[in-house]
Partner chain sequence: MSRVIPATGSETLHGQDTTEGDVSRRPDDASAPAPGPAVLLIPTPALAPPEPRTRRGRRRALGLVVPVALVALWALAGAAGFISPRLLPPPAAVAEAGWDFVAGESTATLPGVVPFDGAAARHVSASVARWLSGFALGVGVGVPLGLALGLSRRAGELLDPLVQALRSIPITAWLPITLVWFGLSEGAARYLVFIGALFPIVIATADSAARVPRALVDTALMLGTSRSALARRVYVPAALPGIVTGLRLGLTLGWMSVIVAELTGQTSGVGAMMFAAREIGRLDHIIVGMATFAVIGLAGDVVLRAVSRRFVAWSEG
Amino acid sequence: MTAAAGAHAIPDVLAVRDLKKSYGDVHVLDGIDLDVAPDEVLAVLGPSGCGKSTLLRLLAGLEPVDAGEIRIGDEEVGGPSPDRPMVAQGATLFPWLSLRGNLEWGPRATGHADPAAAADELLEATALTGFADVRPGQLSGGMRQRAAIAQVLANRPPVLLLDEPFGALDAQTRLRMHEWLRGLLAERPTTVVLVTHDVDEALLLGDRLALLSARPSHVVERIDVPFGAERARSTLSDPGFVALKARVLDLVLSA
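May I see the structure of the chain on its own, in the form predicted together with the partner chain?
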């Protein structure tokens, strides 16, 4: 691993205790408890509008919590940090920079890695080497989404927060992105919180699932995903997968 010392000095463990958040009268999060083990992928499912995006924004430090606690290792989350970046659906690459410029941004700002080397490595990992000098506006949706994830990974964050990262993509591209992300995480073990609407996505990428209730939301169910690292497209038709998916769908719909 080429990560600079700073990025991994904090033990990769995320703990959320009794987290609460309201917007005015809208009571969104009502005591969320979560634990994510190092290098584990936690998939968060829940009905629309229950506060999944809110939860991730709090984890990312983009908004203050009302009550409760978010810890990463022994550090309490304050503001936004390159140690736990969030990538959301609308990829937010800097449109005036080339792809390379975007990938180099993080290491330049933090000094966590050599910018040019990090960018080269990620261009290869995203299969975008030929597009290094292209601006984001000229990339396809799938390419942009890969690039946005690569952009924040350039700092080698111990924790990665993904909010429906592939939600805007077509089904085929999404399947390809799942395989790509699994490969990427195998190479760069990272603790991930993945918010998704897509039960297939949750079961293909997650090591565990957390199910949120409707607003005001709390965690109603935690499920271990029994499939190992060898998950692939074919897993989708595995009888165990199908049964688990049916159970999870029931839970989501009744949440």
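What about the form predicted alone, after the form predicted together with the partner chain?
All you get below is the one chain by itself.
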């Protein structure tokens, strides 16, 4: 729990305890412990192959845990749920539907009173109103990722899982996406677990960082990110940002 939440004033929305996962003789996760507070963005970093994406799949309920537990509030995670949608790199939309159709799909499927109004709200939030009738294949990569994140946020899930969501985009587009996502989360607060290999991305988006060791991985460091909601590309040159980035890079490389 973050300091801002107060001492035990707000229960952690997501709690992971002694989580373990192996594939045959390959031990991937070895006792992961995490707490994520409501509306917090936790960025997970670690060496390549340490099990970051495996952790996210377990949080999503897409794979069973070998030991330990994952809880959302008072409920133990036992399988997939629309309350924990995951967006991965190169996330796909329904190619036969327009952008509006994609954004209406979730609210319509869950019996929303006005799916069209829900889609309009998200089109405005993602600055894609002018592309409402365009199919996904006609959108740029950045637009598709914005739309994919908007699609899973349509039902206002309590937890959003992001697995390298901007990894396929060029550097300039990634920076624009970071600013866009921070703005969207300011308007639609959501608890987020972000897996990334990009330290800049982790520091621009995360409220806290969790650094994993090499496989079999455990949490070796938890770091509060001291930059506020006004973070932007100009933050990259801030001396405090540069110093923290160097520290995090050193920790990742030595994990």
